[in-house]
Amino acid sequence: MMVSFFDQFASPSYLGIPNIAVAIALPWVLYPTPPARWINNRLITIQGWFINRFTNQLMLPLNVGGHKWALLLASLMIFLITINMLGLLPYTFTPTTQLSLNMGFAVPLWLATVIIGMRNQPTIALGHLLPEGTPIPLIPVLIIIETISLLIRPLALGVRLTANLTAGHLLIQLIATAVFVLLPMMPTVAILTAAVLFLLTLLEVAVAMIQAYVFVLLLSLYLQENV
């Protein structure tokens, strides 16, 4: 029996091999590779259509310089969606519930956008730290506030993804436990609780996709400020 509800978020290992490594490598195996033929099958066609639509929508507000990030952002989006969705299956592990993994994605990508801005347009990048028309007495305070706001961006990215997925998994486990406890005593209440569990599972599927999209969308907005 599980000692704590939070035990499901502990990184498991098998024969000394951390399962998080397998979970991270698995999504890339699931997607079909386009063949060398001119005509693809329906699955590859739908996959290509989805990736093209998402990439076009994501690159729309960016100038030509930011289009170099299209492959990276589209790949990250698909990777996060797949990991989040696989984590909803029974007896699986969700790597994106680990703050260390999410911060490992957020910090380097955010830092890359800041470095690009400082290299390509340092005046505009530093100008974000001081809004135009600021009164002179408020300049030091606003610079400190905007600097803290800039530095906290990767933490907000990682914590948002971790907190939303962790909360959803905990709610599913709590309600599922309530269904099993209530089933022998109050079957009617257990059935109603199971219906709530089904609706919550559908909501968690939506959250898994939306949070992956929000993660990549915020990265593209940070990139938009610096290219």
The other form holds:
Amino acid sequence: MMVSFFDQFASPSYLGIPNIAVAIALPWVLYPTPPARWINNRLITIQGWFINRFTNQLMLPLNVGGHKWALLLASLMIFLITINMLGLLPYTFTPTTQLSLNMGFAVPLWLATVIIGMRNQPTIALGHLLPEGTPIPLIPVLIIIETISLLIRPLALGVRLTANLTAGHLLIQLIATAVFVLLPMMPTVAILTAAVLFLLTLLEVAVAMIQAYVFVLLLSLYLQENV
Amino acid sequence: MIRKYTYGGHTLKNSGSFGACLVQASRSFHQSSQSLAPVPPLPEKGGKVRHGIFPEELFTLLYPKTGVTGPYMLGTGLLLYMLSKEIYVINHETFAAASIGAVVIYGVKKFGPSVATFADKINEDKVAKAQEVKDQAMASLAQGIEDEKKEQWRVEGRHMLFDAKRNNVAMLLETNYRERLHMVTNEVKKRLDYQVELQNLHRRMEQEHMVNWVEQSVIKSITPQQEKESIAKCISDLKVLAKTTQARASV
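Given the form predicted alone above, what does the protein look like in the form predicted together with its partner chain?
First the chain shown before, then all remaining chains and molecules of the complex.
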């Protein structure tokens, strides 16, 4: 029995054992390891095709040094997409609604790109702080602004994912409650609200996939600047 | 993608560092995955399901006892039981579930077949590529067989070529022999002609010499008196002839 709408975002635990570990480990179960066969079944074929295609696309703008991140970024993408999509099912807990998890992904990875940039090519990395073609009087202000923009990136990454998913889930709950409450009273309005709920669910499916993709894409962009 | 390698016999032997060659050599064959080759083929299609989630085996299981409607009665009964006993309470999540269920079912129904054909096409392309390689190899080998047969047929006709060549050579030899024979004949004839001409020349010279000698001796032997007598005789003969001619002419 829910007391408030925010209880769905409470990190679940059972008899003191946190269930979030199970929730985080679940996506791994859903992707079978491809067997050592030449022709596989449809699931494995599609899975392999998708991962190959995605990694190829992601690694296109990166130079060879950035290709070391292929495994990390591809697995991160699969992980986030699966978690987001599974969270849309009823009575599930979405780990990516937890700010702690998202910051735990964003800060170390962003920091890694910055440190790589500063270590290997400090001039170029610092040069990104000043966009080309700025008028001379604006340079000091712009440096400060770009530095702030750089430092706010991990925060933006984590909070973007958290906020999108949390907001989406909350909206779904609210509108579903509206349908539930209106159904005995005003069925027509309830049906209209149900239509809104359907559209919202469609949106949430899209958002789930897009947010995961954006997270990984931005990380690859930061990597591209620095590697 | 990370593959998990499962070696049978993953014991203390394998717990050494990677540098120890002994680790790999001590892997037992009859327990490792190599003994399972050839791998049995995968089933062509996945397990049959009814209504997308319930496996067909459930219906087959219940059919002997409860007939065709058995599983449906079970499902309905379970659902009503959970609802009536409030084991499952209808709340706002139900509508969220209905909504996401509608999205999923719509997605599967609409894009399912196309995704399946896409996956099949990927596999079929793989198989087709390999098949093409195999077909090309077979075609080239068959072509090789055909070419070899043709060469063997060509070899059979070789004796005709040899006969023709033999004839040619024989003709050349014959011609050469005849030419040389002709030449020899000519040479011998020339020699013999020379000898004949030489003899003729001798004879002619002897004859001329003799004639000259006779003439010389006759001329020498003619005395001047005989010469006068012969001239006078000739003149008298001429006169007689003239007379007879005149006489014949006047007659």
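If you're wondering where the values come from, they're calculated on a predicted model, not measured in any experiment. Rigid core (definition): largest C-alpha set, two forms, superposition within 1.5 Å. Numbering follows the first chain given and starts at 1.
After superposing the rigid core, the Cα of A112 is displaced by less than 2 Å between the two forms. Core-superposed comparison between the two forms: the Cα of L129 travels 2 Å or more.
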